[in-house]
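One chain is shown next in structure tokens, namely the form predicted alone.
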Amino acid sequence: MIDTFQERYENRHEYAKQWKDKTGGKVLGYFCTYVPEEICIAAGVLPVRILGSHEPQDVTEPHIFAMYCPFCRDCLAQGLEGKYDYLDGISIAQSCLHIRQAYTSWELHVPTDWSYYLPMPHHVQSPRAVPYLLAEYEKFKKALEDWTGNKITDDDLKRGIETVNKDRQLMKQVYELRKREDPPLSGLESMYMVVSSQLIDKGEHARIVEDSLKELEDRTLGRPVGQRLIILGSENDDHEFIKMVESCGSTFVIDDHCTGTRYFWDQVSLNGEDPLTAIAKRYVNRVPCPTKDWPVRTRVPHIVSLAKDWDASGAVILQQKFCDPHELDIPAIKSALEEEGLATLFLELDVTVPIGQFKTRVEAFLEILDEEDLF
């Protein structure tokens, strides 16, 4: 079953034409992961995330702006390709400049039947962060409504809640075992079954991430584990990258990418209150990504414990060339995490870069790891 998130990942623009062609649903590809994935479900919309291809691109110049992040200009160039030709509308709830921009560009440029910007509060600790965004998600709700045709009642979105949180708790489940001494998945079948998750019906994904987890209690990686690292900073799914890594005598046990736990880390929690306003708590509430964790830097400690918990003996803390809240986020983790006694690399990401760059860093940086371990 482990293959599975995989063959979707790999297969997902076929598995999003098919699902339209089996349901007669709408797919709305998103840009960031703080659109609400409950209420698209509530309305009978597939949510997709839109993602980049990690080759090289001529096309997104006219367009967008060189110094920009190649993760942003990534994903403008597969709409621009066709690439996303079924999506029937897409939607980005603010998150980065660059980011916004690829969705800016890609709704003039690109023949889109719908679109819909949601705001969304950056200073998330405000008192204030709940009710503006409960008022934005009444907006999104009534938009969503009109689109597809379909009235979203709270039972509805009850159900979209309990689809989501189900996947949620179960690929939780999957991480834990990552704690154990000899993991039963590698970080690169773990990526896959997480961003899997982003792009495919998710009852689907969670009938399959139960029927693993029955295979993971007896499953073993086959291999040494070697040097247990965490991966965090910009957007990831880079298979090529991190294939690379585990290859030369690691094992990816923990994350913190929207590629990752920050994606599925936090619940819905209904607690009595109606289900628009439990929404809105839990994406005010989540895991922050660096636009939204002020003043108090809430990321830190959490990404600490995130270390501490899977036990890893390294980090490798990656950024996006160009990427701006995580080039302002990271000295703060870096230091934090070597205060605790672990080793970091830092690498600047970049798809015109030949891995075999990368390759030679992260080679010396495990065996500085190994060196340590012998004292």
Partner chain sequence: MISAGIDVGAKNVKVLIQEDGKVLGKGSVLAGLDMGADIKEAFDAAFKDAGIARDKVEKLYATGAGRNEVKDADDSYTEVGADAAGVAYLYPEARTVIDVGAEEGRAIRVDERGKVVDFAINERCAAGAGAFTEAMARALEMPLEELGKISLTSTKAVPMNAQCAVFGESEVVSLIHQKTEKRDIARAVHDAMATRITSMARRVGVQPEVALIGGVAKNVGFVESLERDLELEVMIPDDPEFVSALGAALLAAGIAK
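Cool, the form predicted alone is there; where's the form predicted together with its partner chain?
Below you will find a single chain and nothing else.
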């Protein structure tokens, strides 16, 4: 059950192609978790997040200057290499500058029928953000209708909301189980669960999560839990790395990643409101990406409470090389966590990670945590 997620993650391209064959629907590749999947699903479209492959490549240098993050280059490489040739369209919601270049270069050089730039506001702490985003959603909805030929009714939107909400709520239940002294799943399994939700049909995903919940009821890892860790930072689906850390005597029990909690933590609450407004409120008020988290850094107390509630003793702070948005928050996050008595380990990710080198540092970090436990 729980291993289905990994299978879906690894075979994401085949999955999407089969989905198309089976349903005759359109597949939309999106670059950032601010794209409102609810509206896409209401239009009968399968939204799939475009991710990198963690393999060295030599095709993006003419398009993206080397000072931008490896993640955005890795994503673009997938397009240039034709791995996403089945996509019917692409979209991005305004987030950081780096990933935006993956989108614009893709639009310029990878043949795509449909492309949509959604200007998601940055000033999410302003009361002006929701009305603005709502107006943008109206446009987005109209564009989706024109593209698919499907009229999107309020009922469709409500269905979209319910589908996504249900999956979110189930994943949160799984996360609750990770609070246990002996968590029933590893950080790696959890990562596969969340990332695969970005890649496959939401209804199907929710069913697998439901089944997994039963399986997890009385499951244990079958190994010592070791140090309980929180992992946080920018995009991370580097399974090699997570596997390595968890094999050194530790378990990730919680995270703050856009391939983790940031993606699904917040629900759309309908409360009798019109569905588009409800969706707009959700994206404006969700746990933000650092580029939208100002003037107040709301994410800092959020991360601290996650760490506390999941009883983490240490934090692994990961960052994609050159990722300005996260670099601008890390000093504040680091000191807040340390104030709460959590030790932190900071590591910088590239397309591939030097596992050997990182392992030495992880082991040393875990050793410090083990020693702390003695006193």
